[in-house]
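Okay, so here's just one chain, in structure tokens, the form predicted on its own.
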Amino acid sequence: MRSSLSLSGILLGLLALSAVGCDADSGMDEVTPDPNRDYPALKTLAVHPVGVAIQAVHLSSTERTTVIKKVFNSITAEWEMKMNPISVGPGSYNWSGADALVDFAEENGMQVHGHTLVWHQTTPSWMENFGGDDEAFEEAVKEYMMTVIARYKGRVVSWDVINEAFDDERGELRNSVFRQRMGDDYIARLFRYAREADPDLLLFYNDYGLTWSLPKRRAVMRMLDDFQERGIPIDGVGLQMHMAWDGPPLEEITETIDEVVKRGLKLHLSELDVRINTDGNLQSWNEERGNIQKERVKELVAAFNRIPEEQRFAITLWGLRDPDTWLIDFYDRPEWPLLFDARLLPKPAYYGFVEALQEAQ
């Protein structure tokens, strides 16, 4: 696992590449999946939502949407609901991608988890270079949040209010423009603004590395305790599950899950993918590591199923099929981290997910 680079999903310049995918890495040709193919749908086995992160461009692919509609009942925007693609200038918005994804979800009876209202890596340039004073800067952030939440009120059930606010090594607040302009207590104010915009919205803090970075985990848990003591509204935590075939250990995962659960918050196992090519030596699918990947998915889902049902918000895969993964571009190497292969056929990891759900019934 990487401890110094952000593992949040999509990095700005890589999205277009990952949206198209790279089937050459798989050694397989695309085929149109049969919606009646004999594999069980995760959404019919789980008592909690099972989601997938997609981009609006994926909606033009009947092959993808057929599988998405069969298997999942929750979606997250991989890119289009972040600040940079929506906010094209002060008071100016681009809703096309986000609207398309929300419309698709409504048409197919799926919930939408909003990702993310604030993230330092997708801050629009006009906000990074804001010329007004700090009070005006905060008002601009608030206006953006209120506008976005209002547009999707009643249509988006939850939002990651902020993403990855703490660093890995020392668990300190990142020195983002939001911290510089709004002060150290800015996260609490962001949550208050979100609650003001929609009292019924579920509000999440989302981050990676809480399993393997003890300083970051402790910092986030201190924040949660502080919020609960002060009455700052927060409903849940998103644990980004960017995993690998060889780590982090299940014990570290369950310890982190328990930390969230004992605080009475909802848990979102967000951004799930499991790398098998961590050493960069693989040029094609490896069956042995694929079977380990299956067991990793199975043990993670089993750990989630052991927590109280009312605290199980969702499990979300960070991509549909292997060639679409952001990890190929991020690490510049082949990778096969998801539940479906290039032909949109379920992999062993898919059946690990199925087995864990069946054993929980």
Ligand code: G3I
Second form
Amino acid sequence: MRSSLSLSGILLGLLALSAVGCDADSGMDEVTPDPNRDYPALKTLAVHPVGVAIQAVHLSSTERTTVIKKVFNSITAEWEMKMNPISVGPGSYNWSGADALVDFAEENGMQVHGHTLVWHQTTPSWMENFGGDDEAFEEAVKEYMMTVIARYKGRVVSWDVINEAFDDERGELRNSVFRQRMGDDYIARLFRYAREADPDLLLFYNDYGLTWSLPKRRAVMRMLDDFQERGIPIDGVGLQMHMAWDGPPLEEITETIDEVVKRGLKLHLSELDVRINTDGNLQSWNEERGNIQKERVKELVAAFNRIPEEQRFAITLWGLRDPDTWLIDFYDRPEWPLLFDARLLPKPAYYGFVEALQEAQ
Ligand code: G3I
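Please give the other form, namely the form predicted in complex with the named molecule, since only the form predicted on its own has been shown so far.
Starting with the chain above, the whole complex follows.
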């Protein structure tokens, strides 16, 4: 879908193209961004938080933290606040990575979104192979959740209580160790435990593919309706938004957004990235797809900014610069899905985000 370009959009686009070398992917690693290049900060233009997923190891890079502090006012830990890195054994915790990220955010006036208390893909082996009975298993999970939430109470504004609990094909509950040991109603109990740990915490359900998997979307919406009927505490939904230059269609995205909004819940576009190499044919940055990527980011941010302001929790990018993306390893191919290139310079997609925010004002 082509949006009508305003003069400012054309000028910004020309600025963007001048900023992005055609060999953006071959830029040197971690070079200092052009100090003379000024570009508008997303956090200043948006009425909602704009976040980025980062890792503790990134905090030692002045180049990165300069850009993170300039542009964003929210962070999500890409790794360090998951169960695996924190829970080193029953009642035994490694807080170093999570503490570093929460300290950084606090020092720089940024909010922290906690990701994620429970996820079947990052369950520590001691919990996966728990030797006690089911009641003891549930106690161990509850103790973990209460301990983590308590440690960051007042410093972490929200948590994904659980991530990706339903399968893509049939929208059935994944047969995780949590479901096996705690039963089919385990998710409701996880949300109750999180509320018990901190009455002020915003509690989210986070997942991918609700736009393109109708069975999964319907299953999640049934869960939300069930929670609201039973008084199970939940405040919002994270739609991860791992999308591409060629899909999913905006109509499917807005349908899904509307399903969350009409239930009065907060919406987090929680893991935004936009693939341009879906067919695997690209070996270097492609300007034409890069401009389509810009339009996709622009239309998504515009859609988010059409929902009621009090329901706009945040938009979070799943990584700072293209070489950081999980997608390169996941698909084992080059990819350029984020807002900044390898040289930490803003890409056309960054200016698509800017234009959408300016047009929403
Ligand atoms: O940093 C540690 C290193 O110290 C350790 O020696 C090594 C041992 O395996 O692991 C390193 O951590 C890796 C971590 O990324 C940081 O790079 C983990 O192995 C690796 O599994 C982890 O992958 C993350 C993945 O979730 C699994 O947690 C990706 O970075 C992250 O982008 C990805 O993000 C997920 C969201 O949480 C949920 N939605 C899907 C999304 C993509 O899979």
